[in-house]
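First, one chain by itself: the form predicted on its own, in structure tokens.
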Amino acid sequence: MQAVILVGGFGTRLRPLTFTTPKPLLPIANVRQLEHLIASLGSAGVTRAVLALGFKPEPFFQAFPDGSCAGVELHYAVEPEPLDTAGAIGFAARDAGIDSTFIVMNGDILSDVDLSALVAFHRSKGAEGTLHLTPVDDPSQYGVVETDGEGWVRRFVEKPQPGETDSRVINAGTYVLEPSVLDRMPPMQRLSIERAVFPAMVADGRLAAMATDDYWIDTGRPDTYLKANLDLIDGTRSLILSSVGPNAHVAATASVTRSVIGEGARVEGGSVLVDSVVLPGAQVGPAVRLERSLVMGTVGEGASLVDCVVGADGVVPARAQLVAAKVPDPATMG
């Protein structure tokens, strides 16, 4: 089986981290997010993953020089212009010659859903497409999905008001599709699968959905990206990964609580890290305090950061006191 992974976005919400690294290549507990995702596909029998690329494709070529990841063969489909979700899926599937049932995944989610079970459900329904759904506490912030008792999608309700729907499940960004769906995606046409293709499939009675309550997170914001890291080291998920990457230096007098230290990063003496992620190669000077922060650049001696994001080119001066800051500020960047 093959899969298409949508990894061509700009990663706007995660700037300044994504100024230098595409979002799917950012590490989560010292393993690149894309590797987490492809490993889950591989465990479900996917042997070839098609990366639907647009913005900054070169880092993906460099990240996987042998053309494989987690034992899965990679195919690169680089769209010549932004084609939105359906356009990107159609371009990638045609570029890779997909002609049988395939999986589509957004590149900015982590999920423990049983993909084999999702494919089996799809086939049992004889559907043209099947969505994975996940519950949320506040459906008013999302587009929710209503299904009937047989698992067929009835309608989508965007950011519902109180009383507008009883549904509390949303599109979780993983789909199983038949190649006939490509007929709904004209080549090289900018088209949204969520706003155009799925509603058309609902109208034809061809779109099914399976809801599960597995672990699921959209990693596209600083707070959720941080949470995804911490969830993999604190026992929230069944899979627990190392919190300290290879060749990292953490001084004996540093205090590190529920935090991740990336490969080759340095944390000097007297520093206190709480609920934070120090990304690969970052430099945290002496007596620094980090709380709920993401650091890819350099933090000077005695600085204090709370709810901050420091990009690869970011330098926090010694003894700076920052709260909810982004360094450099994306608003001032081109």
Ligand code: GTP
Given for the second form:
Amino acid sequence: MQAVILVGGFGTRLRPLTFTTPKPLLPIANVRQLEHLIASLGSAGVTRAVLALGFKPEPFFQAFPDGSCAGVELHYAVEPEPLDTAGAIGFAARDAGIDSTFIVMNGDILSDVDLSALVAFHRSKGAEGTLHLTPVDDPSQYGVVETDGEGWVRRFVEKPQPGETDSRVINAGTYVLEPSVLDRMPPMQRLSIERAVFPAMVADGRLAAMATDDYWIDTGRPDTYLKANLDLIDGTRSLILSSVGPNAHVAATASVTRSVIGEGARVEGGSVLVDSVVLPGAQVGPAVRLERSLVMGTVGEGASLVDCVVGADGVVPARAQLVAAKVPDPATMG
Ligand code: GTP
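The form predicted together with guanosine-5'-triphosphate is what I want next, because the block you gave corresponds to the form predicted on its own; please supply it.
The next block holds the full complex; its first chain is the one shown before.
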């Protein structure tokens, strides 16, 4: 089976980290997010993953120079212009010659859903498409999905007001699709799968959905990207990964609590890290305090950062005291 992974977005909400590294190539507990996704696809029998690329394709070519990842063959489909989700899926699937049932994944989710079970459910329904759904505590910020008792989607309710729907499940960003869905995606047309294609399939009674309460997280925001990292080192998930990457230097007098240190990063003596991620290549100077922060650049001696994001080009001066800051500030950049 083949899978299309959507990896062509701008990753605006994760700036400044995504100024230099596309979101799917950012590590989650020292493994690139895309590798987590492709490994889960491989375990479900996917042999070829089609990367629907647009913005910044080159880092993807460099990341996987032999054209494979986690034992899965890669195919790169590079859009000439951003085509939105449905346009991108149509472009990538045609580019790769997909002509049988396939899986689609958003490149910015992590989940423990059993993909083989999702495919089996899709086939048992004889659906044209099947969504994976996940429950949320507060659905008011999401597109909520209503299903009937038999697993068919009845309605989408975007950002519901209190009382508008009883449903608490949202589109989890993984789909199983029949190739006939491509007929609903005119070539080279900018189109959203969530807003245009799925509602049309619901109108035809052809869209099924399977809800599970497996671990699921959308890593697209700084707070959720941080949580996705910490969940993989603190035992929240069944998989526990190492919190310190290869060739990282952590001084013996640094105190590191529930934090990830990326490949080749340096954390100098007397620094205190709590619930933070120091990304590959970052430099954390002596006596720095990091709390709930993401650092890709350089933090000077004695600085204190709480809820901050420092991009690869970011330099925090010595003894700076920052709260909820982005360095450099994306608002002041093009
Ligand atoms: P933000 O800019 O922070 O909203 O992130 P994003 O650009 O990734 O957008 P969003 O999270 O809504 O996108 C969902 C998924 O679709 C992500 O995996 C994106 O990489 C991908 N995506 C969004 N738009 C496009 C597009 O035009 N082309 C391609 N190939 N992928 C896209």
